[in-house]
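As structure tokens, one chain now follows by itself in the form predicted on its own.
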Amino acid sequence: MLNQDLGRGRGVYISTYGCQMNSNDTERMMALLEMVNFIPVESPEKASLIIINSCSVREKPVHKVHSEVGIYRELKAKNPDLRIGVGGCVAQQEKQKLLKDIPLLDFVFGTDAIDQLPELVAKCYDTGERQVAARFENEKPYSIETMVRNPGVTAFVNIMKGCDNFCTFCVVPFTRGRERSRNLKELLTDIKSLVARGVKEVTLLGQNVNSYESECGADFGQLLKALAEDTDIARIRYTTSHPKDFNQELVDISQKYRSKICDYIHLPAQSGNTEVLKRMNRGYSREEYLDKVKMIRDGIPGVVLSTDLIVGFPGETEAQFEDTYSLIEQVRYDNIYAFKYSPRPFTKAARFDDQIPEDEKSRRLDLLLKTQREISFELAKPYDGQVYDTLFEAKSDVEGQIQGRTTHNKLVYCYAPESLIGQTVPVKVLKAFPSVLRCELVTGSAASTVHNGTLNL
């Protein structure tokens, strides 16, 4: 039986890289370690347990792990009690090799082994031996309890894990395994519990939330419907969607329950060229993607869209890049997340022999981002002077200000009392920027003009 006083009040520091799922995993790690009497600390110098929660999506992730562990060399020399571990996608990818290559490491655990973390740490302390746990548990039902130590106004909730799409550029199927969804009833119970603890908004997480399927047969649209009807959660967000799985039913449900489901959809295109999309194994053409955009905007007027884009994918010609450039001009996203292609281990595209030179990838990325900045500022102008419901989430870094978000995922800053944190109130936009709105509180009759999501651009 695991010693519940394993931590003995020792400090634990977790360094987190990557996506929202990694951030959610870190929250789970902290909750598990607090249960065995480790205490979170704000710096590695105060810790007796250091964990690097790694990400392998971007360039040179293994080098980053090597570099960060090296920073802790002096701490290890000063504190023989210090244990250092690596989790996340790099750990899942490299496994035993990390221990071989980095002598300072004490343990490595993969994305499916987070719940084993207290046992791994106990073995490190008890035996002094280095530990590895990085096997996928694809056969077991995916059933976990959402662990949030000190929930605030918002919380992340994993609804599924893994991915079955095998895009040729993406390492996720190799680092997070095959798709497995949580049970609908379990999710409803989790979110009701979060609401009881004061959570007003949840963000549903999955590598491809649109392919969610509960054991009872409920799909993602039915999950959203159940959350809207059967829980008291005030707002629902989700990420990430796959265009090939976004259907009319989901659009209709989003519009019907618009009072709860936020008016923001992240719809990764990755490229605007059909041939490149085919080489990426994305499962849709440019025309089909644009049809999905039209379906969404027709069914949810005023919805805000963002996307992911990759430039310099192997073999991408100048003409094919121009198709991606024209896509952002045609769709007019509020925001894009654009990256230069970088080869990832195990992926098919890493073996393509027509890689694009780095300087050319950089040129294309700079051009794309410059044009998107212009579009984003143009799209921000109609927000000026408008009134929007804002859920305030926390104090800002500026004295007297609090911050929150509109249903469009715009970050709001406003001088207002802290007592409004956790409440949804109307604010008037004084100055709009692409991702940030500077606002003031609205009172009296002006509050009746509030926009509950719809923005006419």
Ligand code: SAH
Second form
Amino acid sequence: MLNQDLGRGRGVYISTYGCQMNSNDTERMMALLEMVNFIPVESPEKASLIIINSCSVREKPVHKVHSEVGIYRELKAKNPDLRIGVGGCVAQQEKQKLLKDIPLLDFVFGTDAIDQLPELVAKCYDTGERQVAARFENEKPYSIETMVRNPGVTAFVNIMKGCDNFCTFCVVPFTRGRERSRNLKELLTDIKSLVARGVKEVTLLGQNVNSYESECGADFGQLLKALAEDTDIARIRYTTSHPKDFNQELVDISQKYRSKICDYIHLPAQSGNTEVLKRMNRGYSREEYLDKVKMIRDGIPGVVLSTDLIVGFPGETEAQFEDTYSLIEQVRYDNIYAFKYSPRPFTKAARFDDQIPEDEKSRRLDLLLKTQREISFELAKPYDGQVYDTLFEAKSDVEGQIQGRTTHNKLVYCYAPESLIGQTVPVKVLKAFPSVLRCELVTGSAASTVHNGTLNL
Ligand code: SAH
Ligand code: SF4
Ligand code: F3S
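Could you give the coordinates for the form predicted together with this ligand, as opposed to the form predicted on its own above?
Whole complex next, starting from this chain.
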């Protein structure tokens, strides 16, 4: 039996890197540790337990873990009670090697070992020995309850874990294991209980939500439909979609339940060149990707799209890069997340022998980002003066101002009473920037001209 007073009021500090899945994991770690009387603190100096929730997706992640642990050397010298652990994707990737390489570390736990965290910490304190838990739980069905300590207006909900796609550049299948989906019924119960606790918007998380498959056979579209019909959740978002699995059924469901399913789709392309896409093992050509974009835009007019792109993938020629460049000019995404290719352990592409020099990758990245900036500003203009429903989520950093988002994931700032937090309210755009809309509240007749997402361009 685990000692319920394991923490004895000790402070716990977690630094989090990586994607929303990692942020969600941090919340779960905190919830589990609070249950055994650890108290979350906002600085490592106040903590007796420090955890680094690491990400391994790009650029020197192991190195980052080393240097962060190094920063805590003095704290450890001053406080013999301090324990330092590493979780997340670097932990999963390196396992006990991390303990060997970083003498200051007390424990390492992988992405499937989060629920073992209190036990692991207990062993650390009780035995004084260093601990590792980094086995994948591939056999068990993926069944968890979402843990949120103080739910706000929005919450993340894992609908699946792992990834089976093995894109040749990507470490995630090795750090998150095989793909497993949660049961549809379990998800409905989970989300209903979040709604009962005041949550208005959920973001469904998975590395490839489109390949969601419940034990009962329900696919992702059916999950969205069930959430829209059978729960009182006001808004549903999801990430990440894989273009190869995005289908017409999902478009139709998104359009049908548009009042709940948000008009924003993140559709990572990675490259605009068919040959590169093939070498990336993405499962679609440029043309097929563009067909999916057309299918989505035809079915959900006014939907906002964003994407992920990689430049300098091994062997990418100047002409192939230009295809990516032309893709952003053709699709005109509201926003892109572009990265320089970074070789990752275990991945096929890291072993390709035609790696691109770093300065060339930087040049391509700069070009892409510069062009996108222009596109983003042009696309922002038509938002000026329009009225949109906004779900207010929280106070902003500015006194008197609150913040929320439109259905297309634009961040709204507005001087308005805090009592509107949690409500969906029409606002008028005073000044539009690519990801931010400065707005004012709309009252009276103007409120009836609200655009629930559809931009009349
Ligand atoms: N499951 C998601 C992405 C997860 S990783 C999907 O399939 O889209 C998030 C993003 O990081 C990827 O979309 C990709 O653009 C980028 N990325 C992943 N591995 C990378 C690498 N080795 N080098 C550079 N960027 C990478
Ligand atoms: Fe990585 Fe590809 Fe899986 Fe996304 S779909 S997590 S890019 S392997
Ligand atoms: Fe990073 Fe792991 Fe997420 S590698 S992007 S934290 S799945």
